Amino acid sequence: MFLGGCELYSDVPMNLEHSQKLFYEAQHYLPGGVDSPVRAFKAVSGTPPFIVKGKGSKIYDEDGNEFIDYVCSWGPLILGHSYPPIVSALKQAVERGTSYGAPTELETTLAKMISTAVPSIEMIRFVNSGTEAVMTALRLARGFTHRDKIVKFAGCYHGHADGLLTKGGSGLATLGIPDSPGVPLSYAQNTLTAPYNDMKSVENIFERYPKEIAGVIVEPVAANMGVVPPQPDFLPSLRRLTNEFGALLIFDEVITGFRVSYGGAQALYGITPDITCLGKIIGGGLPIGAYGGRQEIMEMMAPVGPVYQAGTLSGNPLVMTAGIETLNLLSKPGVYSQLEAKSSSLEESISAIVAEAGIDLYVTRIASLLTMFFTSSPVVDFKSAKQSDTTLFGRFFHHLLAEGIYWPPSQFEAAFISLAHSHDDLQATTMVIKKALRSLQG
């Protein structure tokens, strides 16, 4: 099925011829024309722009237009689009091969850096995904507490894994896919899903099966249904709670490791989990997952104990000299301060536009992670982050983006700030914001 078209919810003119031919011919090879469904563009409508490069703060489309970027390859690119450092050290580890298959000192000067900045981290295992890194932290857990169930919650997403599909965000809250055909019953039946912030549907789970239970897996701030914070009790009663049955804590930060702050969610917010997954910025732009907990979690993996992964390209070497180049530089002193003051005029601005405009908008942020949700009423979980006008949210995202803002193109994903935003950049955008919000009331 093609999905075709151009049609645009917005009255300003805007060029993607080429874009359009590529789209049409891509959707003859590639399911959708892409290899990531929400890039299809599928719920805002319209063509995506084919992008040819990168430089800052900006992406280029093969039209020629430019953009200022705030989806950033969602979420790994902290520093903006070829960052000099990376570039020149990327291009020195090509001269020395791609892939070996065999183990490198990067992959320990790596694991040393994230276990100091996550002090939870004693060991780690580098993947190639963040679904590879999730799906093999449950294997972990359920291999280190000889139990089968676990615990998640509704619009969090953590990858593409049988078993993880159940009520997700990101991608399926974005297509309507309340879960995927593919995955038997077998698989899913272990799975048990709570609200997210809703810590009493947590406990009766855990009342109910307070013996089969291995672990809670959760985004410490989920970004995967819009950003929605966790409420001030929840993830140290998920700790508690799950101290007390003697299940594992696994927090999903493959989006928020290294962008909340240096040490993680788990820094931010002063909880300690079993497991954490991470990915994206740890790989400075480049494929990467990884999880890590405890040294006696971690010392069950293969080939020390008996759960098994291995992965032929775990560890890639160009990975792995992007990831230490990035870190390096975001230990600076001063780096999550200029961040959160870039991401806090942005929040500022786009707020007080919303109360000038009188249009149903509610405003999340944590650190450098943004949404608008077209409701009026507060979010907390997906039930309300669902009740958001998709509708209007396309027509918003189409004006912005034809005005050469790319923002994400789904009202259930999170806006990303980077270093290389800058203030004309911010203040271009708050711009077209207020824009865009009066042609809505019009």
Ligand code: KE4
Contents of the next structure:
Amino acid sequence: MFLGGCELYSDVPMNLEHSQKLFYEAQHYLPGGVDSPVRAFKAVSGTPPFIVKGKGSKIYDEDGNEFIDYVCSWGPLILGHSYPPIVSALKQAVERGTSYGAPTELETTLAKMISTAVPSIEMIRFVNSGTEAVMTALRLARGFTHRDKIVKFAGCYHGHADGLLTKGGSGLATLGIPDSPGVPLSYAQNTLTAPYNDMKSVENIFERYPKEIAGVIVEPVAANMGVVPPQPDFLPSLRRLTNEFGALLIFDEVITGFRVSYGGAQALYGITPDITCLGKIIGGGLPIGAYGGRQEIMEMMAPVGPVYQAGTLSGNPLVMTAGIETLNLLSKPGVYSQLEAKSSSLEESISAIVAEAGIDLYVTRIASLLTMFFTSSPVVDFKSAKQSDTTLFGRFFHHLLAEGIYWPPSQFEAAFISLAHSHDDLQATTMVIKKALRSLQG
Ligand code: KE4
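Form predicted on its own done; form predicted in complex with this ligand now:
Then the entire complex follows, led off by the chain already shown.
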């Protein structure tokens, strides 16, 4: 409901007058008024606040509202907004120019830092988004194996490359079908989709196409259906099966890379993939993606090998600068234990509130990734995630927003905790969640 600049989606009105006007105008020039769909709040209704500034754990909108931010630009800002060392490094870098289209030492520096942190990445190529990284990783896997089919998992998101906007066919081992207009059937038919955490379905696919699968791509911790951890045997079984059938194991660590540990999910779970896709954090908030793996695979890439990929702004000096500063700060002792302390304290507070309130909620957390599923049953894959009450989630979301907590505007996204989230922020968040859950109980 919109009351002349004030919106009411919970019992707490908030002033969004300027954002409302800006959103109205934006919708005349940008589809849905946004440059990425989730930002339009379609999943939760209402007007998205138009943000003018971020500092630390906070973001500020056009109407002067302040929010504790749990989106953190969808993951990149693990250190918080406008982290001073990154800002000053960028200020110096921009004085030297914004882009050269030529090699710089900065790219080698960041590549060495990533390779040191993630030993499976002997070589890496920087691109401009996670989508570009994954799209190229699949082309590389196909070029290396001379096979065409790819296996992915329902509920995992790997960017918007055509071959990945697909859904499973009628049977588990049937060829994919497009999940968006504009994706040709022929593109989708090389993508096979299995339920996350379901090894039997993956085994069925390999038995049906033993010599046709180029690679299996997986989010080692699923974070695009909400946070769904891998079950203990899932990743080891994928590694064993891909080895057995000569397919490549591709970890999409665009979210988990440098998020769940300095070595990513592959360090956390002790599984070595053949190709890793990265993004978000390694760019410190500037546009980035990357794919990497062992030398024999990566040297398939032009100009050394025959697999083509190129990019005007790949390895951009400003992006490299922000990434180097970010990883320098993340590599310092104690950073991830601080993140873990913050994240576990928030999870414990929420779990205590949920137990006391007797509300149907299933909370998942891996490191500083957290989701509150509005369902009573355990969430282990996309099918169980979709049991959640998304209407109730929408009301919960707006209660938080009206009280200054910017939670991800979809049940099927992860909340991100940063190093900038203070004890006071987490306490305030807990109080607001408690109040919101109480009011939802009616
Ligand atoms: P980008 O093209 O958005 O940089 O990255 C695509 C991508 C690839 N792999 C994983 C595991 C991802 O989560 C993403 C993008 N993540 C979403 C958030 N769930 C980006 C936010 C958005 O789409 O606006």
